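Just the one chain here, the form predicted alone, laid out as structure tokens.
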Amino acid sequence: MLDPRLLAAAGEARVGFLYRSLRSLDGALSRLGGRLIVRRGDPAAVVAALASELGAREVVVTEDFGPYGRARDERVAQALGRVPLRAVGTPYAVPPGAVVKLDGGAYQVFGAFYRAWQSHGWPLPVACDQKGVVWRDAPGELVPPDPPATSGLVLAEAGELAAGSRLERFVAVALREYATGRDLPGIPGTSGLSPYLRFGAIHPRTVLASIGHTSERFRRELAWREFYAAVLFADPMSAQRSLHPQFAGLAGPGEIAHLEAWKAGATGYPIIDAGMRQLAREGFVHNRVRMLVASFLVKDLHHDWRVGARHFMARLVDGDLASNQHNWQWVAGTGTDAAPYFRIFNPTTQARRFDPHGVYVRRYLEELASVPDEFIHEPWRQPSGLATTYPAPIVDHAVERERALAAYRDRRGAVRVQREG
């Protein structure tokens, strides 16, 4: 079922990966004697019509916990009439809403959620049993072709087999060093599983069973995904508004020219530009660099977090509403964090620490390939000057940092006075 509303918001990278995932699923089904039939249109009308055509006694779907998915499934259930819609399973290790505080409220602090999430536990993965499956022919469109070719877009291999292979490589090669390797964008130190988790090509319970107790740090990263899903489930409007409204509106409106330079990877800060060019080229950004480019947009260029969140959702192959929106809020200081106002990443200091030899920067900024390590993160300091094709910094980080801090201090003081008054 291809929902035009979701496709329109997905962007080329995510749609391309989705189509490849569907073709891979069709290949797997064909080896079992079935085929994947795809239909397009309004889900309520299309699913109800298909159920009628097949004489279905019930319709079974994976439960969706997002705000749009929940509303959509309610409409589908109403359209089905007497045919029940049964939601089963979950794309999470623990369903959102299952881990709550003693008073029944949702957790707002990750550490407390993580402890409760681990105590709650989750079932082991269930083996797929194809015995007794009867395949039915139905009119519809076979798996869709690729979307129109995009200039320079490079996507990971899609499908369950690709997901399983990537998990195996990660466990064998990078998992034990994940705690340090995850922050180094120049090496393959992360799992690369996020697109597969996003599209259900692999289940988090499968990942958790594979890693066992090898890496507490990686388990925590999986739990962040579950935490943000739980936050969104409890407060669906947090996808569009700040969780802490007293800090909303601190950034912005920034200059449009600065926003466009950020999108194009032309800010003059190499680690920021490398991240944004990776996003444009691959529909993906390294996790450490995601924080840096987000901080730069909100606190150096003073744009509202929602501006960046929309751009990411339109470009990311692993774009997940809960994780994307709440990670942006975490960086902006409006989300699930008790003391966020002073967290402003210095792009140059961060680059020196996590990409000391400029491996990541040179991978995406070809015009800096010959710049010595000493100047790779500050090319404007070269005695010979800047490379002719690379821009000078569009802002002074030190100046913009103080501007952002002053805004946070003023707002925090105003809120305190209002509460005390």
Ligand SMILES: Cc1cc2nc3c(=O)[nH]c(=O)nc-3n(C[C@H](O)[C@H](O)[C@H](O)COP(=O)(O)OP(=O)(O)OC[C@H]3O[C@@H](n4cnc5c(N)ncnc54)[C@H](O)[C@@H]3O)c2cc1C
The other form holds:
Amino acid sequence: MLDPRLLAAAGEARVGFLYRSLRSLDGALSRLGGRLIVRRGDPAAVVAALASELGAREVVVTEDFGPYGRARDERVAQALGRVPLRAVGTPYAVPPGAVVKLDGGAYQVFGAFYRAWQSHGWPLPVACDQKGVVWRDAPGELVPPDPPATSGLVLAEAGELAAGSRLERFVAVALREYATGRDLPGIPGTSGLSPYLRFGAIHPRTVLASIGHTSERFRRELAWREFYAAVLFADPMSAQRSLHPQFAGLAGPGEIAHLEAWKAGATGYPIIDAGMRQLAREGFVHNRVRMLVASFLVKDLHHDWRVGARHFMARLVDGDLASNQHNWQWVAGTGTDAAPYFRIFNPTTQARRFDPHGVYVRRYLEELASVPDEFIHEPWRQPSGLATTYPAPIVDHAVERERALAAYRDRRGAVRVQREG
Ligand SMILES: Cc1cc2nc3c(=O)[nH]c(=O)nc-3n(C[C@H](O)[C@H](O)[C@H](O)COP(=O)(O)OP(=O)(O)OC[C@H]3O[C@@H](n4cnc5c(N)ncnc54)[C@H](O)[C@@H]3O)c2cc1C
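For comparison with the form predicted alone, would you give the structure of this protein in the form predicted in complex with the ligand?
First the chain shown before, then all remaining chains and molecules of the complex.
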């Protein structure tokens, strides 16, 4: 069931990855004697029509916990009339809403959620059982080809088999060193599983069962995904509303020309530009670099976090409303568990620390390939000057940091005066 509303919002990377995932699923089903029936249109009308064509006694779907999915499934259930819509399972280890505080409210602090989530526990993954399956056919589209690549996007292989081999490779090669490797964008130190989790090609319970207790750190990262899904489930408006609005867009509004330079990977700060070019080229950005580019947009260029979140959602192959919006709020200092507003990432010192030889930066900024390590994160400091086509920094981080902090101090003062007054 292809929902034009979701397709329109998904962007080239997610649509391409979805179609590849569907082709892989179709291949797997045909090896079992079946076929994927693809239909397109308003979900309520299309599902009700197919159920009636097939004489279905019930329609089974994976439960959706996002705001749009929940409203859509209610409409589908109504359109089905007497045929029940049964929502089973969950794309999470623990369904959002199942781990709550003693008063029934949602956790707002990750540490407390994590402890409760661990003690709640989750079932082991179940093996697929084909017994008793009867295949029925009906007219439908073939799985569409990838959308025409307008930007030379390079996508990873999709599907369940690809997800499984990625997990296997990660467990064998990088899991033990994950706690340090995860922060180094130049090496394959993370699992790369996010697009597969996003499209249900692998279940988090399968991942958790494979890693066992080898890496507490990795388990925590998976729990962030569950935490943000639970926060969004409890408060669907938090996808757009700042949870601490007093820190939103503090020193803004930002300049449009700066936003365009950020999107194009032309800010003059190599780690930021490499991240934004990775986003354009692969629909993916390393987590450490996601934090840096997000911080740069909000704290150095003074744009509202929602502007950046929207751009990410249009480009990311793993774009997920809960994880994306709440990570942006975390960076902006407006969300649950947020980094304090005054903690502002310095793009140069962060780059020196996590990409000391510029391996990551050189991968995406060919024009800096021959810059010596010493200057790779500050090419403007080269004695010979900027001899390449690479731009000079569009802002001075030290100046913009002070501007953001001054706005923060003013706002804090204003909030205190209001409270006292
Ligand atoms: C500004 C910003 C936007 C983000 N947008 C998204 C998004 O749209 N979709 C998305 O899946 N992740 C998002 N993340 C979280 C994180 O960057 C990615 O999940 C991670 O980079 C995916 O790579 P990986 O699978 O190799 O991660 P690994 O390090 O191997 O982690 C394993 C899994 O844990 C989960 N995870 C790890 N870190 C986080 C986190 N901070 N928040 C939530 N889940 C996490 C993911 O499911 C990930 O696949 C965002 C982070 C930031 C800072």
